[in-house]
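So this first bit is one chain, no partners, the form predicted on its own, shown in structure tokens.
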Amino acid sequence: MKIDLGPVTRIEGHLNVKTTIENQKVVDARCVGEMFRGFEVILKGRDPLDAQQITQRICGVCPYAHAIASSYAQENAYKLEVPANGRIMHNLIQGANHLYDYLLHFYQLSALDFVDVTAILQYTGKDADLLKVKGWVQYELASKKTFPAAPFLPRLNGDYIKDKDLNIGALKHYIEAMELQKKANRAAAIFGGKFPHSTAIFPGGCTQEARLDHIINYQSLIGEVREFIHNKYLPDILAVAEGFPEYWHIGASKGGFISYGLLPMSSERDSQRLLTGGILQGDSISPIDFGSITQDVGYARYSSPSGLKVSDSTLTPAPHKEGAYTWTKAPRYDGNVMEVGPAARVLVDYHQGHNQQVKSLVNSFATKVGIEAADLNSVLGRHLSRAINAVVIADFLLAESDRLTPGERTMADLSIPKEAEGYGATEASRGALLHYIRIKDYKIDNYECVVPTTWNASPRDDRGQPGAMESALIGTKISDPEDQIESVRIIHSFDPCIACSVH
């Protein structure tokens, strides 16, 4: 039986997943990115300083990560010495964006896979008034038996949390999380200029000043977000885990993990970072070699050569290519399938023992819920890893903002060379993000982005290996072939951003 799950809702972009079902099990899955965009084509011939602005338009959810990666690539190409304030501002902007995205993903995009929103129909408890929301969703309580259809219903068939109080608490936090997301975005905009597309991020730093009032406002907003993360987000993750313990063992990808590391601690962008980068295969950790990253297009709708390194990549659309089923390329590391994202960040750092807070949190939660670190390669593991990321980043941002020096420079002096090339690597909330720029005659000669969901939602490569998300779906037991709530929970755990993957 062949079932299309598209259009998959509660994600960014246009995704279909074509599944084949036999004996109540997914035996094949194909992730289909359904549009072509071609940012590399748009960038060719442009002024290099356009890049960090144009690439932000790849995505309205994670634009800062693209601006940062592009700035890193240009800093590498121009051989810039970035002042401390510039590096710190980049971190403060990007870190706040991560916190926003983690809360958005769990509460608005994933929680409703587990939370029973209909519990409110019978609820008349002390918090009933707190659950009233202005504007887009209003309802009467049980006395009148009315309930809004959108955006909560209809929903997939399946089991949901049975504890009424847990459901009501999660729905309250769903609403509260929206306010905290606004605060995280306001914090990012203090130094970034605006949200979603920053005007202040630049190669070599930020155009914003390091002012004491900015620092105080930033710390106040991040402090509120941090409190919510510790007191509500983490408990809600653990409540879901308690209700669905089988999802520690559902949705494991069948490959390695790659993380570029997040938030540099010195002006040397590729030196120590808050979360360290690397390649994890089994229990073996190795440093990253960008020359080992290639992109296959055997099953993607491009006629350009397959298996090219990032610096040699080209883009030739072929919408009618025989056998192709997606506009997403298939990145591989030394020919191997890799998962990127929050679990990759946590597992790579955990195995290196770099960040003791990460190690402590993983061990603490593993003991609490009865799992091993390896079980983070799962649906619940990805959700818990986002929460661990959020705790570590929120704590770091408060300390990092104290390291700004008011009145000191925030930007490096720069001049564009006639010829140059550079790589910029960072972690978007969804995972490893790489930008490459080559300049000739002062213009962009080649630009390439290898984006998180391009890794995770990749099609088969030229050797027939399914990507991380496809491999996580294959083998999943399902209760209803038409709805496949189990498959949707797996897809949502990756938080796919299809606009990014088909950039």
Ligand code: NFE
Second form
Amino acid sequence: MKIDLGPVTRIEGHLNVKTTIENQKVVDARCVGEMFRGFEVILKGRDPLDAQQITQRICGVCPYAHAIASSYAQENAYKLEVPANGRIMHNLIQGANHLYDYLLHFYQLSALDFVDVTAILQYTGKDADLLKVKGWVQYELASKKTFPAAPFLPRLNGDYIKDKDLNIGALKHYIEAMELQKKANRAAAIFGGKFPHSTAIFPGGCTQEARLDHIINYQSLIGEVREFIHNKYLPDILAVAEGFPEYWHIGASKGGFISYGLLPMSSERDSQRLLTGGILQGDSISPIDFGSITQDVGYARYSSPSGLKVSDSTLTPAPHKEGAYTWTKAPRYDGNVMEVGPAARVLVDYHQGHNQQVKSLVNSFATKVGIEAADLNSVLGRHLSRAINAVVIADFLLAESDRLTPGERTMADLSIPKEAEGYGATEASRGALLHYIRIKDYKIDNYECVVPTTWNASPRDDRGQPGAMESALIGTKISDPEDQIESVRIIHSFDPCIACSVH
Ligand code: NFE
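Switch over from the form predicted on its own to the form predicted in complex with the ligand, please.
Let's see the whole complex now, leading with the same chain.
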């Protein structure tokens, strides 16, 4: 039996997943990125300093990550030395965006796969927000519309949390989390100018001043977000984990993990990062070589050659190409399938024993819930890994903002060379993000973005290997082929962004 899960909701962008079901099991899954965009074509021939502005328009959720990756690529190409304040501001902006994104993903995009929103109907308290939600749910149930505009119903049938207090508590946090997301974005905008699409992130630093009032405001906002992460987000993840322990063993991808590392700890772009990067295959860690990344297009709707290295990439759309089923390319590392994202960041760092806080958080949660570190490759593992990222990043940002020196410069002087090339690699919240720029006659000659969801939602490569999310779905037992809550929980655990993946 063939079932399309699209349009998949509570994600960003246009995703369909074509599943084939036999004997209550997913035996095939194909991720379909449904809309061509073509940012790399738009960038050709433009002023290189347009790149960190234009690439931010790839996405409204993770624009800063694109600005940072583009700035790193240009710093590499222009051989810039970035002043300490400039690098710190990059970190403060990007880190705040990670915090916003983790809360958004858990509460607005994933929690309702587990939390029973209809529990609110039994609610008799006076809480204004919850009464409002109750009104929406009652209205939706009464109106029996197929596509209601409100965010809670319809939903898939499934086994939701039964504890009424837990459900109501989680819904309260759903509402509260939106206020905290606003605070994280306001913090980022202190240095980034605005959210989304920062006007201040530049190759060589940031155009904002390092001022004491900026630092104090930033710390006050991030302090509130940090408190919510510790006191509500982490406990809520653990409550979901307690209710659904089988999801520690559902949704494992069948390849390696790649993380470029997140937040450089000194002004050099390639310095040690808060979360260290690398390639993890089995138990073996190796350093990253951008030359080993290729992108297959055998099953993607492009007529450009398959298997090209990042620096040689081209983009020729071929909407009617035979056998192709998506607009997403298939990135591979040395030909191998890779998962990217929060679990990759945690596992790659953990295996190197670099960040002691990551190590102790993984070890203590693993003991608490009775898993091994390797079980982070699962639905619950990805959710817990996001929370671990959030704790480590929030703590770091408070310390990092103290390292700004008021009055010192925040930007390097730059001049664009006639010919140059550069790579910029960072971690967007959804995973490893690489930008490549080649400049000729002072203009962009080639630009390529290899984006987190391009890895995770990739189609088959030319050898027929399914991408990370496809491989995580294949083999999953499901209770109802027409109402695949298990598959949707797996998809949501990757937090796919198809706007990014196809770009
Ligand atoms: Ni559109 Fe993005 C992140 C990037 S994911 S959200 O995080 O880069 O492919």
